[in-house]
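Coming up is one lone chain in structure tokens, specifically the form predicted on its own.
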Amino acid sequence: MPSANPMTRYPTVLKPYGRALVELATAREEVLCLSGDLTRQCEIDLFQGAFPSRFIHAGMAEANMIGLAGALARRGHMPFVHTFGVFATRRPLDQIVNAIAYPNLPVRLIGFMPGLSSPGGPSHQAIEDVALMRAIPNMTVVDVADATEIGQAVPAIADVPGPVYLRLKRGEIPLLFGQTHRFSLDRAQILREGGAAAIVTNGMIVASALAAADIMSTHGLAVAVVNAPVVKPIDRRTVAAVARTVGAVVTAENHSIVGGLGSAVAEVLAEEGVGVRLRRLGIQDTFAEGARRAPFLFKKYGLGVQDIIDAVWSLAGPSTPPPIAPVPESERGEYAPV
């Protein structure tokens, strides 16, 4: 479990996904790798070097790449398709539905640079990709938090019988969890215990949620943190069980509040009859903007550590002002919560 030190700075690693895919392909000959003209950016230059005969450069033609992947899957291959999240989901949506999801084929869509992690503005920010993929029958949707989960998720999704969408941060990947951490396709993980409120989160926001919970703990408010990397099918049992023990639930995601993790949790609470206050943190049904630094966008659009503290405190804290999160500082090779 990550350190309880508020605003922990985590070590980072490069290309954990690329290494995990090469390891999987070494054991599984049916694994193929498709690139949408973003080979180095999606870490699959490692695969290209190790297995050039199993690497397909599809170019900037994502709809065609999805159709090709579907055809390859019908012939017994397991295609892993790579591009940025917005190009993996929004652009070829019709092909995903008809060529992959409807026939329930084992194609793995790997979308890098999700949500506000892209500085490129609305054309490159996948803020609705989880909502789109959640709405498609047969699709499994995964948003992992760190390099440990990436290394465990890659072989895990290989055995899912139908299509999978895996959402991944690009660049330096934090190492939040130790090797005792276990990624699961059907179980969320309770990373912090607490009875006042619960933060349900995943992906890039996990580090910030942990920092927020640890800061509030030092001020007398015990807050649970639930990491739910699998958004579909969500672990209803854990989400409902934790919600029944707290006074409020806050969801925090690097995605629109419409149709993503917050919506999935709201559905669970309503259908399980859990009467608890809910606040959804995420992109508030708006387009963002471009910026040179992603942390600026996370803070501007309400996804920083302080925003999580403020939301939880307003629902479950005392009447005193919420604690102030320190400004994180990180050196080269380190990752600090936003």
Given for the second form:
Amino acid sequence: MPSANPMTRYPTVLKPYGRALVELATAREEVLCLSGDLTRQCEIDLFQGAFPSRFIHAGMAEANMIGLAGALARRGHMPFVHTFGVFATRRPLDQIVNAIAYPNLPVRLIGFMPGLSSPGGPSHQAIEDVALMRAIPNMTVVDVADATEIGQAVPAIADVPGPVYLRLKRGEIPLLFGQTHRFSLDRAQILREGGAAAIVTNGMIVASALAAADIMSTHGLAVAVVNAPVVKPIDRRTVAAVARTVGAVVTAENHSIVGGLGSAVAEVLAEEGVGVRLRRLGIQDTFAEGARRAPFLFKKYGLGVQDIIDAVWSLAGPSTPPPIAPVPESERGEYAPV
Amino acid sequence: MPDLAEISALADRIRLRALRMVEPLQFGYLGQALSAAELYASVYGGPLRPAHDDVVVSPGHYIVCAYAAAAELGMLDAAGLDTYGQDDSEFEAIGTDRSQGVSLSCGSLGQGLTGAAGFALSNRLRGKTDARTFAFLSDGEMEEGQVWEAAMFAAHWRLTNLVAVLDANDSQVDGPVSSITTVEPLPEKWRAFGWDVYEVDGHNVGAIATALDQAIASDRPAIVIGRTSTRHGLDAILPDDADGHFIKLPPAMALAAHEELEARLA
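Same protein, the form predicted in complex with its partner chain this time rather than the form predicted on its own?
Below is the whole assembly, all chains and molecules, this chain first.
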């Protein structure tokens, strides 16, 4: 369970995905690693060094890379396909549907630099990748929050019988969860209890949601935080159960508010007959922009700690003004919520 | 060298069987069978070893050829083929993952060569040096960029056991390929992409057999480009402007086609 200190600075870990894949490949010789010309950026220089004969440069040709992975999976290999989220999903969408998802093949698509974590502008910002993947039958969709979750998710997705899309930040990854944390493909986790409202979140927004909840808690508003790393299939039971105990639900995701976690939660609330107010925080059905630093973009596009506080407070708080989140200064090697 | 007269007869039997499948629907993918009959007959009746080799039908609309060839050679239970294209049939008119007798077929065009390269790569990784992958392609799908991604990949990895067979029938939905987008010169393009290229009259079974032998012996990925017509074998019966992609086949025309093919096979 993460610290209760608001605006905690979390230690970071380098390349947890790359290390987890090497560990999995050490135990499972059927693992193959495909790279779309982003090897170091996807942390799989580690795999390439450890298992050069199982590393395949597919080059800057994503459509072909997806089809190769499908054919290799048909033959009993376990292909992990690596590129940035935009190039893993929006570019080869038809190939994903026809060569992987429809035949329900165990291919793992790993999309790096989700949402606004890339300051590279709309071409590099995967803001609808979850929506695209969630709409495809047979696909499992996972968005992980920290190094612990990454380390557990990699072996967990290895044995999913069908395709999996895993989106994650690259490089320096915060360590939010302790060793007792258990990533589950079936269950969301309640990270904070609270009866006034619930924040349902995942991925890079978990740290910000925790900070927001902790700040509101010190101002008398008890806010639950639910981490739902598996967007599809969403844990309906936990989402509905928590929603029934609170006065409002806020979803917060590093993604468009259309089609992602917020939409998945909205579907659960409506179908389960949970009559509770919902607000979806995320990229508000717009394209973002190129910038120098990602934290600037998270603030500009409404995904900062303050934005979460404001949304929860307006739905479930008293009429007094919402508390103001302190501005953290993150030092090198540390990760602070935006 | 296989018995060429037998291969020619097999090609006409493929045409006749495709005609029987398409006929009840009164329209369908018969033009593909007419243009590619000798190419399929030459692979199925020639070097293909079903227990060792993979067949990929990249344009799923050609699955009728693979069904017909496999049925003629007893590789497929022909009894179900009379349901081809009908409601609830396991023999869908456009190839899918349920299509029997092939390793892969793609209804979304331009993807089959990639799958074939994946099979060939898997064979390489597993040390199966004897296994071959035959990929049937068509010229219309040369307009899809993925074909060339796969061509570069296969040449870079020197997937020598990959043999592509291209039905260059100059036909796509909107009309002749040459009138829509210039994909030629195909031999030079494939050569430039690092492939060995064998260009033949795609209705000449002797030329195809020689080309397949050379393509298999090649130390690179190799392609046999067969120049064909979507009316071949029924030129006298089908109108000059018959739609090669999705042919209309009223009962009188189907009957005349039957008589023509059966007479030739008699």
